[in-house]
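Shown here is one chain on its own, the form predicted on its own, set out as C-alpha cells.
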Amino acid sequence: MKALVLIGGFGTRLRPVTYTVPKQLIPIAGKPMLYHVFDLFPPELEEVVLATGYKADQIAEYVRTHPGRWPIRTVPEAEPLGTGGGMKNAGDGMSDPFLLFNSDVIASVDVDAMVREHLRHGGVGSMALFEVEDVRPYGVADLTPEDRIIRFVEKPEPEAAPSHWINAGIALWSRRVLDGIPPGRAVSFEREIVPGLLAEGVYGFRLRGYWDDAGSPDRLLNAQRLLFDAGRGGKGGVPAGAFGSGPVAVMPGARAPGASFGKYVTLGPGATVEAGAHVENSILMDGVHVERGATISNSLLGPKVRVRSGHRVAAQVVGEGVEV
C-alpha cells in the first residue's frame, strides 16, 4: 500500500511565519507537523507520495535530508490544483486501495483497523470521521446505521447538521477514483468528486481518540497539547539546567539554562532561552533567542526571532528574523 499526502494551501492563518516556512515544517511537540502525520502510517508502506504546492522545493529538501521509514517522493504542482487536482497530479502508480491524508491532521487513528473495515465493506472508499460539538467549519456526514455515508453537508448551521461527525482528512480510496478526476485544472475532491462516489459505497470510520487540524495559531497550539498529552512529544520534562513543569520538547542544539517553563513548549533547533526568562504553551522555532526576564506565552515565534530582555509576548505569531 502507498500513502498520498496532500500538502496544499498557503498557510495563510499562520502568517507571517508561513511567508518563509511552509506550515507542514513548523515544529510541534518536537518535530515538524508533517512528521507527526508520518507517525500514523503502518511500517509496511511501500511508498509515501507528497502532493506539494506552496514552497515545494523547501519541503522536498527537508524530506531528502530527514528521511522517514519509507521511500518518500514529492510531486510538485505548477499552479494550485485543489485537493482533487493535487491527487490527480501525484496519483500515478498509486496502490489499490491507497491511503489519503491531509498534511495538517493531528490525530489518533488505527490505520490497520481502518483498512480491515474498508475491505469488509467492499466500497469504493472509507473516510475517517471525528465527532465535534461545533460543526459549522466542517463538512458533516449524513450516515446510515451501518455507517454508510449518504451525503455531506458543508459548513451547516448546527440545527441543519445531519450529525456531529465531520470529515477528518484521513481516508482510504480505490485507485479508480483517480480516473474520475479531470486533469489539468483545479478540482475540489470533496465537492466535485465525492458526491458522485457515494452511490458506489463510501463508509465512515469513526475516530474515538483525539483529532485536530493545525491550521490556525490556536489549533496549532491545541494540536501540540494533544500530542504531549498522548506521549508523542518526547520525554517531556524541562531542558537541562531549567526549572518548571514542562513538558518541553528540546530539539537539537536548543538550550535554556536558568530559564523556567510551563506546560507544552517546543524549543526548535538552536533556540536559546536565557536565565530568568519564562516560556509556556508556545513554539519557538530554530534559532529563536529569548533574552533575560522575557516572557513568552501562547505564541508561535518564527526562525531567528529575538525577544528583548524583559519583553512580554502573549498570543502572537511573529515572523522570521523579527526583534520584539
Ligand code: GTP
The other form holds:
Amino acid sequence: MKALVLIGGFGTRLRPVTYTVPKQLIPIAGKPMLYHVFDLFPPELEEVVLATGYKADQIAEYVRTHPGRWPIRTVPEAEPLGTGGGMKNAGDGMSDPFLLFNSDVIASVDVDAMVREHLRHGGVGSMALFEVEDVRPYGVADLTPEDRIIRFVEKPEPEAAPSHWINAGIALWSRRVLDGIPPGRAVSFEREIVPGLLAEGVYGFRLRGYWDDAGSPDRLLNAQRLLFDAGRGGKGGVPAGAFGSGPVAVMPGARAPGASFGKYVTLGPGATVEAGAHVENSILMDGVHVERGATISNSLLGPKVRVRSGHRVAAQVVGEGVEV
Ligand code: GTP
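Please could you give me the other form, the form predicted in complex with guanosine-5'-triphosphate (GTP), since above is the form predicted on its own?
Full complex below, order starting with the chain above.
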C-alpha cells in the first residue's frame, strides 16, 4: 500500500514562522510535525508520496537528507490546487486502496485495524473520525448505527451539527476516487468530491485516544503535550546541567546549562538557553538564543530568534531572526 500526504497548504495560522518555514517542518516534541505523521504509517508501506506546494523545495530537501523507512517521493504543484487538486496531481500510480493523510495530524490510530475495517465494509472510502466538544471549525459526519457516513456538514453551528464526530484528516480511499477529480484546477476534496462519493459507501472509523490538528499556535502546543504524554517525545527530563520538571526534547546541538524548564518544551537544533532563563510549554526552533534571566512560556520561537536578557515572552509566535 502507498500513502499520499497533503502538504501543500500555506500554514497561515502559524505565521509569521511559516513565512520562512513550512509548518510541517516545525519541530514538536523533538521532531518535525511531518515525521510524527510518518510514525503512524505501517512499516511495510511501498511508498510515501508528498503532495507539496508551498515551500516545496525546503520539504524536498529535508526529506532527502532525513530519509524515512520507505521511499519518499515529492510531487510539487506549480500553483495551489487544494486538497483534491493535490491528490489528482500526485496520485499517478497510487495503490488500491491508498492512505490519505493531512500533514498536521497528531493522533493515536491503528492503521492496520482501519484497513481491516475498510475491507470488511467494502465501500469506496473510510474516514477516521474523532469526537470533539466544539465542532465549529471542522467537517462533521452524520452516521448510521453501522458507521456509514450519510452526510458531511462543514463548519456547522453547534445546533446544526449532526454529531460530534469530525473528519480527522486520515482516510483510506479506493484508487478510482482519483478519476472523479477534475484535473488542472483547484479542487476541495472534502467539499466538491466527498459528497458525491457517499452514495458508493464511505464509512467512519472512530478514533479513540488522542488527536489534534497542529495547525494553530494553541493546537500546536496542545499536540506537543499529547505527544509527550503518550511517550512520543523522547526520554524526557531536562537538558544536561539544567533544572526543573520537563519533559524537554533536546535536539542535536541544543544546550541549556543552568537554565530551568517547566513542562513540554522542544529545544531545536543548536538552540541555546542561558543560565537563569526559564522556558515552559514552548517550541524553540533551530538556533534560538535565550539570554540570561529571560522567561518563555506558551510560545513558538522561529529559527534564530534572540530573546534579550530579562525579557518575558508569553503566548507569542515570533518569526525567524527577530530579536525581542
Ligand atoms: P492554514 O492556512 O493555517 O489553515 O493551514 P493549511 O494551509 O495547512 O490548511 P489546512 O490545515 O486547512 O489544510 C489541510 C491539509 O491539506 C494540510 O495538510 C495542508 O498542507 C494541505 N493542503 C491545503 N491546501 C493544499 C493545496 O493547495 N495543495 C496541497 N497539496 N495540499 C494542501
